[in-house]
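This document starts with one chain, in the form predicted on its own, laid out as C-alpha cells.
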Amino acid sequence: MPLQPSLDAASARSALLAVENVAVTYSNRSGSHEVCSDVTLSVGRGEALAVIGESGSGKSVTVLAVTGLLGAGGTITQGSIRFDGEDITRLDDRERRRRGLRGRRIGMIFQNPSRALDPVFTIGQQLNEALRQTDRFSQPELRRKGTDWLRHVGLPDPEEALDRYPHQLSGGQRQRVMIAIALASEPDLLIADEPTTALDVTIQAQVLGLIRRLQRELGLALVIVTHDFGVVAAMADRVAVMYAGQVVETGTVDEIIRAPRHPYTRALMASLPTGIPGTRVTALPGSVPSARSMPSGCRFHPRCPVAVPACSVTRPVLDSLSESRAMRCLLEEAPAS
C-alpha cells in the first residue's frame, strides 16, 4: 500500500516553499465553506512548479494562502505553510512586512495588471517602492535601477516609461511592468497567477518566455498558476493538478503530459486539440462543484468515467506512487476510460 505523502521535517526544511495538508475556509453571512482541503505541494530553489486545473479548482486560493492575501473571511483552518524552513501559516500582515515576506522575498504577478498597478502613481514611483525593499538608494540610483529593470523585461524606451502612468501603456507593457516590479526586490520565490489571461496570444508567448528566462537566469523558485497545458509544457519542471480544492495528481511535466494517471488529468489531456488529423477530442462533461455542494467520497466521482460504487462514499488520500509522483484516487492503477 503506498504511503500518504507528507512533508517530513527534513523535506519541509529543504524545500523553499512547503505547503502541507492546508485547508482554507471562507466565512460570510450565509455560513462557512471550505474551498481548499488537504493541499500538499512544494517547490525548491530554482525549480518551476505549475499548478493546473479548471476555474474553481482552488489554484488561486492556494497561492493567496501562501502570500497571506486571502482577504475578508478567508482563513487557513488546517495544515502548515513553511517558507525557507520557517512556519508562516498564521503570520499577520505586519509581521509579514517586517520579515520581508510580501514583495521582498516573495514576489507576485497578478492576473490583471490594470487592477494591480495603482493608476495615480507613475511606473517609476511604483518601481521605487519595490527597489526600496532591497536597499536605500538615492533618487538618481532609483531612476537608473528602474530603467535597468524595465529594459531587462524588454519594455521599449524604458527611461521614458518611468514617467508614464499605467493607462498610458498597452496591456502587454503593463504586464511587463508588473514582472519588473515583482522581480526588482530580488525575491527568492516568484508566484505568477494566470499571468497572461488578459493578453492576446502573441503577447502571451512573449511574457511567458520572459518569465521563464528570468526565472532561470536569477535562479528563482517559480509557482505558476494556469489552466493551460501549453503553459505547463513551456514553463514548468513539475506539475500539481488540482480539482475541487484538492491536489489530485503530481509529477514531472514529462510524466503528467505523456502518462497522466488520475482520471481527471486524463480527461483534461483528452480534451486538448492535438493538431493531428483524425485525432478525437473528448469534452469533459459537467463542471467543478462549488464549495457549498461538494460531493461525498471522491470529489471527482460524479464526472469520472471509471468511478466505482466505493468512489461515492470513500475519500481518497494523496498517495505516493513513486519518488516523483502522487495521486488521489481509490484505483491505484486507474483503468483507461
The other form holds:
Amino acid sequence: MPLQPSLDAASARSALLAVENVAVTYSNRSGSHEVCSDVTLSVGRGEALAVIGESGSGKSVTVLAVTGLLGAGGTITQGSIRFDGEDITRLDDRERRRRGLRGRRIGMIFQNPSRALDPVFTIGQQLNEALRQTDRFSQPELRRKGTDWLRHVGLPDPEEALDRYPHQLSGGQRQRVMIAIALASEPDLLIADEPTTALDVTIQAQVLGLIRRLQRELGLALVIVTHDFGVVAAMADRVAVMYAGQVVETGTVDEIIRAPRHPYTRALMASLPTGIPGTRVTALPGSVPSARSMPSGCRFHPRCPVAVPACSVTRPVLDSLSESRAMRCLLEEAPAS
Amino acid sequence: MLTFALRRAILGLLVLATVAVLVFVAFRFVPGDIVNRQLEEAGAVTPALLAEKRAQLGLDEPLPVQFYNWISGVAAGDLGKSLWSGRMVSDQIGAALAPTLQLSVLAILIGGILGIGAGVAAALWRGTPVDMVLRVASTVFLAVPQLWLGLLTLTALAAIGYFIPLPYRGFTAAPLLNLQQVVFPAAVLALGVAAALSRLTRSAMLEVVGADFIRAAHARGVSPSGVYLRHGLKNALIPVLTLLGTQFGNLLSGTVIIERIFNIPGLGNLLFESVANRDYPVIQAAVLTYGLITILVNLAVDLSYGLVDPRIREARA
Ligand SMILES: Nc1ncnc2c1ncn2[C@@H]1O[C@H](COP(=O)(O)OP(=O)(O)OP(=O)(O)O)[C@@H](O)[C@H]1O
Ligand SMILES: [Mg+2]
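Having seen the form predicted on its own, I'd like the form predicted in complex with its partner chain now, please.
To see the whole picture, the full complex is given below, headed by that same chain.
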C-alpha cells in the first residue's frame, strides 16, 4: 500500500488521533503531581509521528493516557483525546474494550519486550489473545494466522516459535513477537514506546526497520516514542518535542531537523549520540524538573542558553508558526544557531 | 524430569527411615508400657507376671533387636499385630486411612478455593472494605486454635438444635450421611488453611498485578478475568503452591484432634487410642503413614511447579 504523506492542516483536522491540551495527574496518599500539563499532538491515518524528549518529560505518560493504561492514581484532568472522531478521554476499561480501543483499533508495543510477555504462557497463547480480538477463529485457523504473523515479523521457524516460551527467545525475537501481537488484531494506530531501548544496539536498526516497513505496508498510523533524533529521522513524518510534560515544538521531520527553532530542540539535537554508547557530543546541562518543583514562566528557562528575564515570568503558549509547525517560546524569532 | 522425581523419591525414603527411628525410640522412653496397662486392669501385678508377659510380646529384647525385628517386617510389608487387640496393624491402618484422607482432601479443597479466592479478591479490591473485611477475617482465623474452633462449632450446632448423626458411615456406604458427618470438621480445618493462603495469595497477586505483562495483556484487549485469573494468578501460583504443601502438613496434624472431637474413626483416632495403650506397633505404623502422606504431598507440590512454570520444568530436565 502506498504511503500518503498528506501532512497539511487538512489532515490534522481529520486526524485519526488528536490529543489536545491534555494534563495528567498522578495522586496517592502523599499528594498529587501533574506530570503532563499541556500535551497537544495529532496523527493522521498512515502517518508516523515521533515523540521525542529527555527521560521524565512525560512521553510514556502521554501514550498511556491515549490507551487508558495510566495505572493506579493516574487521571486525565484536562483536555481531550479524540480517536477517529470519538471522544475517548474519560472512557472506563470496559467501554474501551467494547469499542475495540484495546488491541483491535490501537495496538501497543512496550519498551521492554522481556517484561511485556507473560513468562508462563507460550508465544502462541499470547498471540491468540490478540487474534481473537478480530474474529472467532478455530484452533487450526489461529495456528495458521499466528504462524503467518510470526513469519511476517521475521521470526525464524515461525511454526515452532508458537509453542515456545518467551525465555526461549532472544531479546530481539521477543520484540518481534510483541510487534506481531500488536499487529495481529489489525489496529489502525500503532503506539511504540521506545521499542528498541532495551535491545542490543546491533538489533535496534533491524527492529526499527521492521516497524517502519510494516507501518507503510499496512497503512498504519504510528506514534513512536524515542529520545534519539536518529530514530526520528529514520521512522517519522512528523515530530513532537516534549519537555517537562509539555509539547514545546512540532513540525515535519524535515523542518525540525533542518531548522530546529525551540532552544530545547536545538539543545537536544546538539546532544545527538555519537554512536558510541554513553557519549554525547554536547551534553545538555541540568535535568528535567520534577512535577513537584516546576519553574515559573517557561519550564525550560533555567536550562535555556538564550533565556531573557521575561522567560521566568511569562508562560509561553504553543503558537502556530505555519500550517504544520508550532512552537512554545517567547523568543519566537530566536535565530537558528 | 524423571531423574528429578527419582531423586525426590529417594530423599522421601530417607526421611521416612528417619521418622521410623525417631518414633520407635521416642515412644520407648515414655514411661509405662502396654503390659503395665493391661495388668493394671486385671488388678494383680507381680514382677514375675510382668516379665513373663513382656517376654511373650518380645518387649524384653534389647532395643536394637526390637527395632530390627520391626523394621525388617515393615520393609517386607508386615506391620505386625496390635499388642492390645491382636489384630493385624495393616488392617487397622487401612480402615482408618480412608476417613482421614477424605477429611483432609475435602478440607484442603475447601481451604484452597476459599483462600485463593479471598486472596485474589482482596488484591483486586485492594484498600476497599472488601479487602479490609477479608484481611481481618484471615487474621482472626489464623489466630484461633483448631481445637477451640471445633468445640465451638459443635456447641453452635447443638445450640441451633442440629446434631451430627452418629455413628460414622463411610462415603461409599452412605454418601449423604457421610457428608453430614465430614463437612463440619473439614470446614474447621479449612478455615486455618484459607486464612494463611489468602494472605499470601493477596501479596503475590499484588506483586504480579504491577508487572509489565499485565499492562500489555490489557493493551491487547484481554478481558479482565483473562488478565487477572489467567495471567495474574498463574504467575502468582508458585509461592501459593508451596504454602499449600506446608499447610497440608499442618492440616494433617490438625486432623488428630478434630477426628477425636467429631468422632471420625480415622488415623488420628487410632493414634490417640494406641498412644493411650502404649500399643507400639500401631503407634509406629500410624506415624509412618502420616509421614508417607506428607512426603507424597510435598512431592506432588514439587512436581506441580514444573506444570506452572516452564522455566522450572526446563531446569529440571
Ligand atoms: N505511575 C506513576 N505514578 C506517579 N508518577 C509517575 C507514574 N508514571 C510516571 N510518572 C511520572 O511522570 C513523569 C513522566 O514520566 P514518563 O514515564 O512519561 O517519562 P518518559 O518521558 O517516558 O521518560 P523515559 O524516557 O525515561 O521513558 C515522571 O516524572 C514520572 O516520575
Ligand atoms: Mg518512557
